[in-house]
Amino acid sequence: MPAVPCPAKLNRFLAVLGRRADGFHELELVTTVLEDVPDLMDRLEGEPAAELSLTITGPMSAGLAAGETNLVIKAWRLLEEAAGRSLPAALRLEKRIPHGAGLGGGSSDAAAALKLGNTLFRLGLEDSVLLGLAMRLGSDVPLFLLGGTVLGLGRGERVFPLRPVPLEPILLVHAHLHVSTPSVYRALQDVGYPFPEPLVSQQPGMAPPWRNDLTGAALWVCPPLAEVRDALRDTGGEPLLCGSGGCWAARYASDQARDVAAERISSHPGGWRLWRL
């Protein structure tokens, strides 16, 4: 049965440059798709069927709806629109990326649906068409069609491939906190906008600044996030909120320092989930 992997992503740089006339926020992002972390990767598979259906399984499937509000189904409907016909299929999504963690799980699943449907029904849609559909689904969806390291502009939906920049030793920590992305952007009005400072010119292969302008707003919405941040700082890590929150990434000077930190964090009584990059 055809299957498509759905990796997570890590925003290594996220600048909020202001609010636009349409109510969205002008962003500049550098994002790396985590294509080599099997334990942090969803999987979408499917086969032709009498009607369209979606079954969701996996350790992170609890509470997820499989109906028309799911981004996989929304992506499939856009494919049907582009194809000019129905594309009945039995889809199965295995969820390993936590929901509301800022890791782009839903957007990755949607991008996988576009790829899978295009292949499964031999639609022959060009990459530019798929990117156009992805932009209609959400700001993060297009970057998963490109993969690798990506520059995102506008709401994040205008994407450009960058030369790969290796990740430092990183520990990802999820404390089972769900953070709503819309609530974080609304909270920017309360906590104040960060100083709008875009990404400075980067030399090819240079790592972007370790920065997320949504951090203050996310902590306002979900104060328990601070406990995870402080625990990572106590291990000598440099924590960075992942996207709009829920998960933290901390970088370390060496693999050994990261691994020592992982041992300390793993003993936390909250049973936090860890991934080593």
Second form
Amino acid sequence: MPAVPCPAKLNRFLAVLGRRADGFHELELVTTVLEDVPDLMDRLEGEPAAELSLTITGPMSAGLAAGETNLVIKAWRLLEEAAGRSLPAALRLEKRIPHGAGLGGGSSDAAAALKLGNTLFRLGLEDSVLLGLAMRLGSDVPLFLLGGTVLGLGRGERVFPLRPVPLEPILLVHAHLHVSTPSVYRALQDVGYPFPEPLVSQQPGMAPPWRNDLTGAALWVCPPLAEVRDALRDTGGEPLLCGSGGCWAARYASDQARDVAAERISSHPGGWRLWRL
Ligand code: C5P
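Mind pulling up the form predicted in complex with cytidine-5'-monophosphate next to the form predicted alone we just looked at?
Below, the chain from earlier opens the complete complex, with every other chain and molecule after it.
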């Protein structure tokens, strides 16, 4: 059965440049698509069938709806619109990326659905058409069509390939905290940070800083995030919130320092989930 991998993403740089009239925020992002982390990757497979269906399995499938609200089905409906016909298929999604964690799992699944449907039904839709559909699905969907290291502008949906930025030794921690993205963006007003000037896209070749401007707002919405950040700091890591939360990615000076930290964090009574990147 044809299958498409759905990797997670890591925003190593996320600047919020301002609030727009349409309610979205103007962003500048540098995102790495984590193409080499098998235990942090969803997988979408499918074959033509009498009608469209979606089955969700895997360690992170609990509580996920498989109906019209699922981004895979929404992506499929957009493909049908573009193709001008129905595309009945039996789809199976294996979930390993936690949802609501800032790792882009749902967006990656949606991008995979666009690719899978295009191949499975030989639609021959050009990359530019798929990118247009991806933008309609969500700000983070287009970057997964590009892969690699990506500069995101606008609300994040205008994507440009960047030369790869090598990742430092990183420990990714999911403390089972789920944060709602819209509430974090709303909280930006409560936190009241001044908006900074654009940075990365103005200085070609500059290594993007380890920075996420949504951190203060996410801590405002979900105070328990601070416990995870502090635990990572205590191990000598430099924690960075993933997207709007709730995962943290901590970078370390060496693989050894990261591995020692992983040992310590894995004994936390909260049963936190860890990945080494
Ligand atoms: O585009 P997406 O569906 O992922 O956005 C989810 C929500 O996050 C939006 O409804 C909006 O509240 C907020 N958002 C924003 N500015 C962005 C991206 C998302 O305000 N650039």
